[in-house]
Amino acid sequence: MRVECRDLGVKAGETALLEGLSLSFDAPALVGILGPNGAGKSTLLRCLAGYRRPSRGEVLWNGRPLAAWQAGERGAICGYCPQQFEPAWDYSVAEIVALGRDRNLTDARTLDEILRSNGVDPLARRRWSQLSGGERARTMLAATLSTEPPLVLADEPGASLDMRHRLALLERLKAYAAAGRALVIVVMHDLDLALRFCDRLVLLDGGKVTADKPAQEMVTEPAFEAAFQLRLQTHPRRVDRDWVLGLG
């Protein structure tokens, strides 16, 4: 799997969100889109997804303009995480999942089987209304897997979770992308996270690409320190202990 975006940019008004982006990303491969508030991240993250058209520019699937693929053609490629979803409906998890795997009607697998390969099986009876924002988390990234999709787009899928299930968020993501042969692209505000877990590291800062890095080079790039404004201290992690915390 291949996406490439080609001098995109994206206007709101008079006001760029975007400006000039060019990138390109293969399979295998977890990549994380960090910057602050406002860099423009989850606005890149829905035009890679067609879900915003770009005003100028285009994105490319497999070398393919996204404008010419069918809806879908898409969905059956293609799984979606968004930021934030409210369905129109008060659904079970079961039935969210299996609206998910609807994208592909030749999976020969069971929603059971799909419930349980994604650890949400206990949850399976349960409400939306009567989840946890951490469970509704869980629910959403079920549903976007549930196909196995080639590419995955997720807008900050672990922000509601806690520092257990955020590792474990990671962890599957990572697995997921080797394993299956799969891009997956996240929008990430977790610095720890997105310096341990991903490949590669895209930095956006004012609407437009300040560094683009393997993740382990992204810590000593000062436009790192400048996008957040933070004087960063790096020390090796210990194997057997799984989060970094910074105080002072």
The other form holds:
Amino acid sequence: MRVECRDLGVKAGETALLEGLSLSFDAPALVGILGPNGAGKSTLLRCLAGYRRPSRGEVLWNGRPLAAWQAGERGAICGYCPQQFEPAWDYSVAEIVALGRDRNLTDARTLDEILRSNGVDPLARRRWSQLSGGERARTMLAATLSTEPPLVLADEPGASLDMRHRLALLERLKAYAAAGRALVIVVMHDLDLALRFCDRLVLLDGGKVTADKPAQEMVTEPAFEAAFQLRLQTHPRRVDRDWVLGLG
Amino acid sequence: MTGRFLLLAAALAAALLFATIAGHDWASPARLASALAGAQDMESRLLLVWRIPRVLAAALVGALLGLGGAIFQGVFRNPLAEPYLLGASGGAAIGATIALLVPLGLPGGPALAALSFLGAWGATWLVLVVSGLHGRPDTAGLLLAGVAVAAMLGALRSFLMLALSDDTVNLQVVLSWTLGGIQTPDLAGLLLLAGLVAAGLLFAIRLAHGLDLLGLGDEQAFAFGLDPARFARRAVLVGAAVVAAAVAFGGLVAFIGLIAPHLARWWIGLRHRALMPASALIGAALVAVCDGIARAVLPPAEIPLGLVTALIGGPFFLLLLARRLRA
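Having seen the form predicted on its own, can you show the form predicted in complex with its partner chain?
Now the complete complex, all chains and molecules, led by this one.
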């Protein structure tokens, strides 16, 4: 699986959210997209998933422009997990995972097997309104991975998880990328986890890529400091950053 | 699931039985049996020629209303969306009014069908555009947009009726629509109506998976392989056609499209493949019963069906609205 974007630009009104991004990603890899709030991380992920149409440039999957993909074939090979999810109906966990699984009907596994292999079988009959934030995140990840897609795009999948589940999530995604030779691109905020688990990190700042490196080299990257110092000026958390650096 | 559908079918059978017996002169079950066995006396013939077709027509219109309501709630992703409240029925009624009162030089039946459909479709789009096509319009915005569209269309319909009608007979026909009422159809009409119900169900079932996905929200539906905007256009088309058919045969009947999907969701579940047929069955039973009540309650007069459904459905709607606004 190969995902590319060429000269990708997105504007909302007069504001440029992304300015001329050219990137390419090859499986297998766990790629982290980092950046301060408003850097354009979610916008980039939406473009890569095809949900947001760019104002200029294009996104290609396996060399084929996204515009040429049918909604159905797109869904079959991609697991896109948006940041926000609030269903209109109070679906059960089993129903949500079944709806995710139905996007690729070549999978011979039963729904029970999928629920079990994703560790959400104890939740199967619970309704969305009865789930905790962490259970919701696990449900959505299960639905996203239910078809074992070769491409996974997840927007802060760990945001509502506690530390233990966050670690488990990244371990899971890393193993998924390696074992399935899949391309997993994750928007994340945990710098320490990103440095520890990702193969490659893309740093966005102000709608531009300011660094794009293997994770272990990112620690010494000046742009990495610069990007987050923008936030650190108003919320000085020097200790946190030292701890991050110390981790490498 | 099958057992639950069988119970629904049994409920519908009971409703049909009640509706056939009810009327300004109540028929005994024995009388009904002899009429069905082919007795030639006057009362039996009246039952066969007048009441039974009327009951069947009411049930079929109810099925369309239940189906239309389920599609609307699915597309708008809101359990308070209802074709009547959102102006779709009013749009269909405008189309029908024009077809009836304006000498267009078009053949009556097809023109009425086409104009009703266009009216329902246009009104639905107007509400969709006003309340926000993408994302999920909030309940208050959606209902307000619907109320405004329905009020406009109601005024326009009244104006058309006053301006265009010099023939009191036609005016009577249009008026009876406004209040909702099933006419006794001939055999051809009944078969056409049954065909429309079958076609509506067939098209609706093909929307089932998409409606399930749409309930997850645009972005998640997209993630699971749906093109939400394109799908919504298709679903609105089918929904408008179903509503137009219901209005053409039964006039403006309020709240059935709200109650039936609600009961279906509670009884059968959220997945539209089962929900929509269940909603159609429940709608059929409800309208059959309400039409029976409309015929029986003030003999020898008949009160409009729309009054009965509004009196029963209105409180139901208010209850749901209060619960939702508080949540």
